[in-house]
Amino acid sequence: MRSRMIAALGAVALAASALLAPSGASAAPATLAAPDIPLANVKAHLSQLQSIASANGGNRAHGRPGFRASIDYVKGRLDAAGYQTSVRTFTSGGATGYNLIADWPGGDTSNVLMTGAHLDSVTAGPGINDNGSGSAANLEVALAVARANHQPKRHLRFGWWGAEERGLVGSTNYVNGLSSTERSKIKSYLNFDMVGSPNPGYFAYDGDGSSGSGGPAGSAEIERVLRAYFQSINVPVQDTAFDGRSDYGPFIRYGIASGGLFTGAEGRKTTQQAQLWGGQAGVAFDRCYHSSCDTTSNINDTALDRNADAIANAVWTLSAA
């Protein structure tokens, strides 16, 4: 995230699908419930990203060899799973940047559900929470789609963005570079940036505007689906604003319904939040934000596990609509 700053229950999938269905439409069948996302698999991806950083100057930043190696790792896993992948290049700060786009074959390609995360770190450290956590969770959800041979009504697309830490450069390049026709096919965008903070909060982007300005039309439905999962496991969720700090930014500028989850960055957990979620009041959600200690030891396993399962639930539920 740039500067300033278990399985889903069948009943939850049904309830969330019903929220998205037109009046009078029948509920989605229980077979649409998402699989459990193994925490060990997500952490294995994080270990790979840590190893890549360690072998490449301690970071995975834009323009550095660790970032290209990170792209190659994710692409290799997706290619082996049957995804149609492409690496898109752009230039920022005199260096070549890369976005990785992965399409799961099938579904209505005029009705795309896209799920994304930035893959780059800052130069100060390996970026394992920011944003290895969102990138690894999205990768394992994508691999779960392949393992299940999931064939939803909607077309599934996943993206891993470059140069987010330079100001959302990669995602902006991707969205701006689409033709108006191709852009209009992306009906929903899910963004996951920092989902394993060591002193975690549980936040969903404020799609319905209940605590301020909401997202584009359709964002409220995304928020309800994300919240439904956490309600099913009795974890309270608070709103976080669409403040332009992550890669949903270029999508909402074009009116694309968006949403996502976030476990907190440099902000400090309040006493009330510590009562809700545990952890330490008065301490940053991520004390290693944008620093060299953002390593594999900077991850809260419970938060990472819950968020990975919530991502899967959202992908399965929303792709059925």
Contents of the next structure:
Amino acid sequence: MRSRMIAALGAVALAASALLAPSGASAAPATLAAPDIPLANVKAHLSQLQSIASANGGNRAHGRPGFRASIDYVKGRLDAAGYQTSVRTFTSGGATGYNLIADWPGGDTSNVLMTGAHLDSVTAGPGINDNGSGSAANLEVALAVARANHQPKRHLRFGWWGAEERGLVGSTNYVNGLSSTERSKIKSYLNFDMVGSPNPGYFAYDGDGSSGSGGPAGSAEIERVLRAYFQSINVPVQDTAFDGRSDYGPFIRYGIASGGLFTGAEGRKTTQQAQLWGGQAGVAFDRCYHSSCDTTSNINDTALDRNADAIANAVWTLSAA
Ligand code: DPN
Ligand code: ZN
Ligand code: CA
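Could the form predicted together with D-phenylalanine (DPN) be shown next, to go alongside the form predicted on its own?
Full complex below, order starting with the chain above.
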């Protein structure tokens, strides 16, 4: 959801914020084409994933029944919304794994924008921030595309990966398994892994290499678009290493432009970061990372809300041309 204040106060608030804006900032927030993603809907998906974990031994890990049930939940929602879905199987550690791929009919299928999140948890817990959060935001953005009957220029594909926690196994299997022709049609990949951390930071993968090594050609533009939403709500964003430590790794190995958002894992928020964003300095962004306490209580609603809206903005913006 965007600021209720601005919606309620309308032009008066816009005029006031223009007066308060630092010099050089634009007078009014940029007009964003994407719909507002309802936080309540994203949280409802997290409740479902929590229930699935609770009913299946407390986790949604690769090879466990809670993972398959998670795939079935997401697939059911997408099928009902008009997506063309397919479940692709692979084997890891002697167990069957699954990736869920959902195509939104239409658009230029030789110019695919793919958006993904890993759906598996570790065995220690239900994995609600890692990575129910990215999975639920990805799902709700896909459902928003369907509700709007959005028909962008580019073809949209959404993915939910299995066995990320075993070393990016599902995403690697998907990318390696494509023919070179099919792979070359994926022109960009967006990844969302942990976007509701309880002591959140606001990070974008450093696709332009302004703090490190950067990504394949086109990644800088993705970083710019992901940052634009946060700019429009005056939330500062920092770079996080473009090191392939999540499911974009297999995509960048084939030179596919990539990017993503992240609210932090086991790293601790610095004093400076607490001044920027609030929250607790000297404490991990996610104290429950890979633990049994990564439940629906382990989510910062504001961070989840902002990231879901930023994802929608990126999907709408990047699919337009
Ligand atoms: N790959 C993540 C996990 O699933 O444990 C954590 C992570 C995400 C780390 C994004 C860095 C950046
Ligand atoms: Zn993760
Ligand atoms: Ca950067």
